[in-house]
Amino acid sequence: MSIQTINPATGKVVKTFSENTREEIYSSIEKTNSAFLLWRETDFHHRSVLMRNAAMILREKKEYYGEILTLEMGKPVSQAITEVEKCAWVCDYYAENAETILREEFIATDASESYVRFDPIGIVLAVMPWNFPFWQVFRFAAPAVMAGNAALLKHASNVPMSALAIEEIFTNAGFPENLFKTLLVGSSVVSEIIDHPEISAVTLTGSETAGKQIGQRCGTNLKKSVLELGGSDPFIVLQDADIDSAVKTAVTARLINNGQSCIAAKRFIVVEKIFGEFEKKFVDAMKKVKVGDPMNRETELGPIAREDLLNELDEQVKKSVELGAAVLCGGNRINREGYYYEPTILSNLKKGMPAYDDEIFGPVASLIKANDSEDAIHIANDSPFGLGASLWTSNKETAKKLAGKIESGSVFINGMVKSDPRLPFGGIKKSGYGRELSHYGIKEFVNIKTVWIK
């Protein structure tokens, strides 16, 4: 498998990289394990200083790194810079809070003294996607490294420049050489890497198919895994919602990252009494979106990351239309250089259509009418995924009650689903298992050890 940076705004190859050989892979694992054996003995103060250094580097070079993200996967550069800033935030969060979170917990028992301690476990292999090339990595790496672990990154093959840049950031921040290591490899060798005895755990952000394969391999090896997989997040609008605010957020929630986000709103479920008004305003707003060169600060929607993904998106739309879906706006590729697709809204959707059943990764919104709030929740849960959900209503008590009925890892009321270092992130059903971020995330990759003293 070729490892290349291809600019999705032009379709042209920017740079080609040599894939690591098996000898290089095994050598990297051994070097990373050696680094871990020393790193686990360091104290939190030392780790914190270096993690803050990483945050400082990210902020100082945010425009430089932002342009790499945009060059490799096509997101608007303004969003790319924001992504880099968010990575600095997660570094600072764990630099400040890891010691407190992982402090020994004393528990009264029949012992003279008994407590729980949280020890690092070793090398955590990260298999990461292309859509948030920096954030997906830092949200795992910051807590894992602060807990005393080492990190080995197998990034998506279309973002090698991002993968190497992240390794460089950790090195320049003063972390031991090889403690964070990038492997330039394809997916075919991942199972073999998981089998290596020095790999202690695996974290994956990716597709349902990849999740099944990696989960099965980790199970065979009895190794811990955290899987953050796909999502088809519902955006539920009840009749007492602020429609103008909901529409404005709906456009952003669907088109963020060029529509290529697992927590992007994808199914817009609107109750019948306000459906017509919401539909009109939603279509009008989508038609006004500025599509263009992602390096332009004014661009709101750039290209799809790869040509094969553009083809898949186009096929999902065409298949849905063949089965009876109505195109309210968009619905076609844009006739220009690069991998562009029109901001699109589909309606008249039903089960059996890709736009109803599947995760749509691109600027395509599925608009679905519900009879009432109860029906809206039923439709929202009528999905194999359960990552995030957005609920719009002016009644806070109703919102809290309905939040308990929505099958997802998070519910955002009158706001867009997003990740935050202070809050746990993850899903249920086919959206995966385990949690990232907050105090829950840092404890995924530690040995929760009981100590009992008589």
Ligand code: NAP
Given for the second form:
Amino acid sequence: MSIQTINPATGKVVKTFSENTREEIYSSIEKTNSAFLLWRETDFHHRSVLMRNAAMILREKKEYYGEILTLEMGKPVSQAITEVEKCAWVCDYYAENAETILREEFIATDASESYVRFDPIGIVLAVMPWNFPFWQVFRFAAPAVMAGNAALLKHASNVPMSALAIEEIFTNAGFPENLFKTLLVGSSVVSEIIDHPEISAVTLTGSETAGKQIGQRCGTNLKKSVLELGGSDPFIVLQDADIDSAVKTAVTARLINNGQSCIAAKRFIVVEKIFGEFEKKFVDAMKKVKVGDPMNRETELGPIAREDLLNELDEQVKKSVELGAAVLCGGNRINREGYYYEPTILSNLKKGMPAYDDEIFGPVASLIKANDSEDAIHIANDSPFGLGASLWTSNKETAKKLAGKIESGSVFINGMVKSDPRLPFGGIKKSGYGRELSHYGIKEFVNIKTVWIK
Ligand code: NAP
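Moving on from the form predicted on its own, kindly provide the form predicted together with this ligand as a structure.
Okay, now the whole complex, with that chain kicking things off.
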């Protein structure tokens, strides 16, 4: 894939970038390693001041950066601006808390003194997706850099302007040159970069396919990896749920980011007793969604990020329908310039259909009927993925019990799944391994070192 910004709202090429040569890649790795060797000696106060500068730049220029995100991948600009603000939040969170989280931990043993310290490990390579071009990068980079590491970014090939903008933010915030470096490269050179001895660890946010390849390569090199992969999150609605509130949230949870979020609710599992009411209200609400130019502040649903992804989405819907799925609304591309797809609800779904088994990355909801709460949990777990889950019920005790039975990295009760710098984020099963955010995230890329003194 060439490294190119194509506006998904028009399908027109905005800018094409040349890929870094092998010499440039190797030279960047060396320079980043030199920056790391100095950076690891700095104290938390110094790091925090710079990280807060980054947060300030993000807030001051949120509209400017927000428009870059929208131009490159088509999310509604209001959501893009919120994404930039959230990046400022994660920078501030780690500027504030990294020192406390990584403070030496004293443990009484047979030594006169023994403790654990958390040392940086070197360069972390980040292979990142286009769907949250700023957030995915900052949620990795803020903790990694605060812990004393350096970062090399290989961003998705369709968001080079975002990738370069992030490097510029780190530079303008006062971080040493090359401590955070963007490489403009395609996915075919990732394995070779992982092999480089100066690369200490890898974090990937992306698809299962990329996860398998990167996980394997890290294994061969005995390098640590964190994999944040796909999801097909269940949104479970029980009989005693507040249906209006569940429906309102269901629409947002499915359509946020134009339906292209790993933690978007994708399978709506509703118990039989309230299925009819939920279905009617859900269909009515989806039909009212404002689809349009993502640069318009009123737009709720913009285009799919790339033409190949639109084709894939259309195929998944068509195949599900061929196998017997019913279309309750939408189900087609929108006949206009750009890569638009209708807000869609499918029902009558069964195992073997893409809309039941696979991740659907677009504005398409899978509506599934369950006999009761036990059956709902069974269906929820009948997925290769295990990222997030949303559960709707007015009984908190039932909710807590069921939360323990759901196979996922998080369960949100009476709310949509979201990420928050204070809470760990990640998945199980084919959604990957490792955690980002909170104190768990920052400890993924440190050397947890025991010191024992007689
Ligand atoms: P993707 O195709 O896997 O791409 C992600 C990144 O990996 C890109 O930089 C891509 O580079 C690179 N890549 C792709 N194939 C590779 C390979 N075989 N070896 C090495 N690198 C490779 O995923 P995407 O379409 O951009 O993103 C959507 C996926 O990400 C969805 O499955 C979504 O659920 C998942 N996601 C997960 C999370 C989470 O936190 N769990 C968050 C967001 C998204 P190129 O662009 O150059 O191909």
